[in-house]
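In the block that follows, a single chain appears as structure tokens, in the form predicted on its own.
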Amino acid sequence: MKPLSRTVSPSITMSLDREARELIASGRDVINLTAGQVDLPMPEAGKAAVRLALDENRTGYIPATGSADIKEAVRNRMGWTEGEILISAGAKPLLSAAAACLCGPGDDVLLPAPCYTSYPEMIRLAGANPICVFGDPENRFTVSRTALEQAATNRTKAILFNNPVNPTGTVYAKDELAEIVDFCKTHDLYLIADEVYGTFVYDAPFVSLYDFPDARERLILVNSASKSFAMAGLRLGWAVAPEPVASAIAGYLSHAVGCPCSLSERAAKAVLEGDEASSLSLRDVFRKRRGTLFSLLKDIPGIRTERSDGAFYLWADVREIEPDDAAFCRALLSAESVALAPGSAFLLPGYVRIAYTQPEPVLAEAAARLKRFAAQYGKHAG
């Protein structure tokens, strides 16, 4: 039996982002729209909290699942009245820990797709099998109850669910979430949920799975400071889970991760205890970017995209230009110095993910380059 490490692939999006950064460092004028990273500064309250923590020499170990005061700040800000709070070094360790503690060899985990590139690998690292359930392209790539029922077996242990969805920007409506919750109850499944883009919903109020009280006994809900507070590099995430599950995750984290960063914890506590102005301001900026980029892309021949409901991505079908999405991205980077993430990284070839994580003038320039490339590459391919 070969070690699990030989079956796990590295993150494609992170490798593409690294390649784009290296080209930029070499002096090339690359527009990098690969990584899902907010490009605006973190709130001043968070910066001040880090400075104060350094002045007070708060650089030692803290509890493995976070200090009591930040757990209280998370509970109050998120409105999580039930369940235990867990803090760790970003959302990824919490999601990985949940998969490892709830699933094992022989278990299946249902995975709505297209999906974030790390989800299948998290499930494999737990020794379980990711069972991809593909969303309906005619309905915003949402996964229906019928599709989930067809994929479920007596080996199914959990569903790993993301809303708003990376990479498509889809936001599930309340009635669609209710179907997911009822499906999990019917089949007695755990519901591992990633809601890190919850503050980036543009056209309607966001509905969290925590808003369904009958889901909470089986819900492991993860969020973080990375997107909502522009603190991706500080690596601080939080989760809520029922006590027995939270206890298992806490034990796992104590061995696999250790404690969160003490400085990041102080920064996150400060912004969580502040008002919502900073998050709302970020949302307004990205809503405007979404409109600008979509208006520039929607009429480019050979590229089909829809305006996303949430997150900060546009999901574009490029099969008319080049069925091989990775080849499309390589050619675009070579010809026009624009870096995008191929859809195959998210388990759906033929598409690309475009992150609107640059100022509007840069997005406009990227769209102009993409339009030029689509025209020229189509002629070349023909």
Ligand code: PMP
Contents of the next structure:
Amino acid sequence: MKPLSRTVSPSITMSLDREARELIASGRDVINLTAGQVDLPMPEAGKAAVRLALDENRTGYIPATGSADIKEAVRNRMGWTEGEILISAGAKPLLSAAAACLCGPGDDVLLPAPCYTSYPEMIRLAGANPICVFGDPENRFTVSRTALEQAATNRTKAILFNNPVNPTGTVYAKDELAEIVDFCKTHDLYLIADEVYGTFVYDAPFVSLYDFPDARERLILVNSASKSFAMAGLRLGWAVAPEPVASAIAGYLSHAVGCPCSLSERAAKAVLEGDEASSLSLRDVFRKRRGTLFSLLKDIPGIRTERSDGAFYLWADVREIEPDDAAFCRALLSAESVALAPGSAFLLPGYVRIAYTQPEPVLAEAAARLKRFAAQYGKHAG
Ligand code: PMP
Ligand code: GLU
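For comparison with the form predicted on its own, please write out the form predicted together with the named molecule.
Below is the whole assembly, all chains and molecules, this chain first.
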């Protein structure tokens, strides 16, 4: 056979989640805190819309970037007055399409890191080069203007910016975002922004990059129903972008994805047109979990973590216990049946990501196991 012309490494978070689920299915009492997905049900209005859509036989193709009425629902809910709206099968295809349309061979894309597992591969699949710019551990892992300036060259085409951040839970403040916008303007870069955790911000109102009108001509802003409406498996996301970027992305999606799922689109329209209560109540649940888990972890010797402002992750430095984060996760799973994602999956070894996507009693049990593990680790070897 002729060789493959490209290999793509699988999503580590998705692989870890699958492995943990397999262990659970085989009867092991594993607490799975790997994949970041909401464990609560989607809003009833969305479910009813799917049932109705089925009864109405809405099972054919729909327009490649979504029907006019869901675009309107997105526009109203998000307050996106300018730009073209695009709907697709989750945030992932929209981000991949943006990378593919804006970047190509010879282009660099700046990637604040640690970052979401899929970003580097999305950029490579576009033929471009991911350039990691590491955030400052002393400042919530935010990436500074100075660090960005040092990484920018005449090959730099775009920045792929995530806020709130997976895996650290960091939320950028308005003045920090203003620096990012100004940096992009100075270097004439596209700003591909991923705000899928925008409704999971706990201590202050969320500031979207859309709130900077002078960013809009270069902003491709992506969001989805996966987290905010607990609909990850229904695969429905939305974006706003200026022309001609939006047309290019639309063309790409029409070939690569076809159209969004006709049923999921109805569900998303219903929840977007519903009141804000459902996403606010999700946020309250996760805020409480964050507090509980943080208070249980903060005094465990060898585990250093901060409370984090958003998303549903705690990011913990485990180097005092075991510098090899993958070894830490393997040993924890084997000894205490707690599954976490290693920091190296997000390009920063020595840390682990703890997704608080389980009810509080389960999180309390996970913390107790982690505490026991931290106290025992290495004792038998030595
Ligand atoms: N961006 C980030 C930062 C994520 O953590 C995820 C994980 N689901 C995605 C995008 C993908 O979202 P979607 O399910 O909408 O494709
Ligand atoms: N976004 C989630 C995570 O980071 C789900 C898995 C994935 O899409 O990679 O765990």
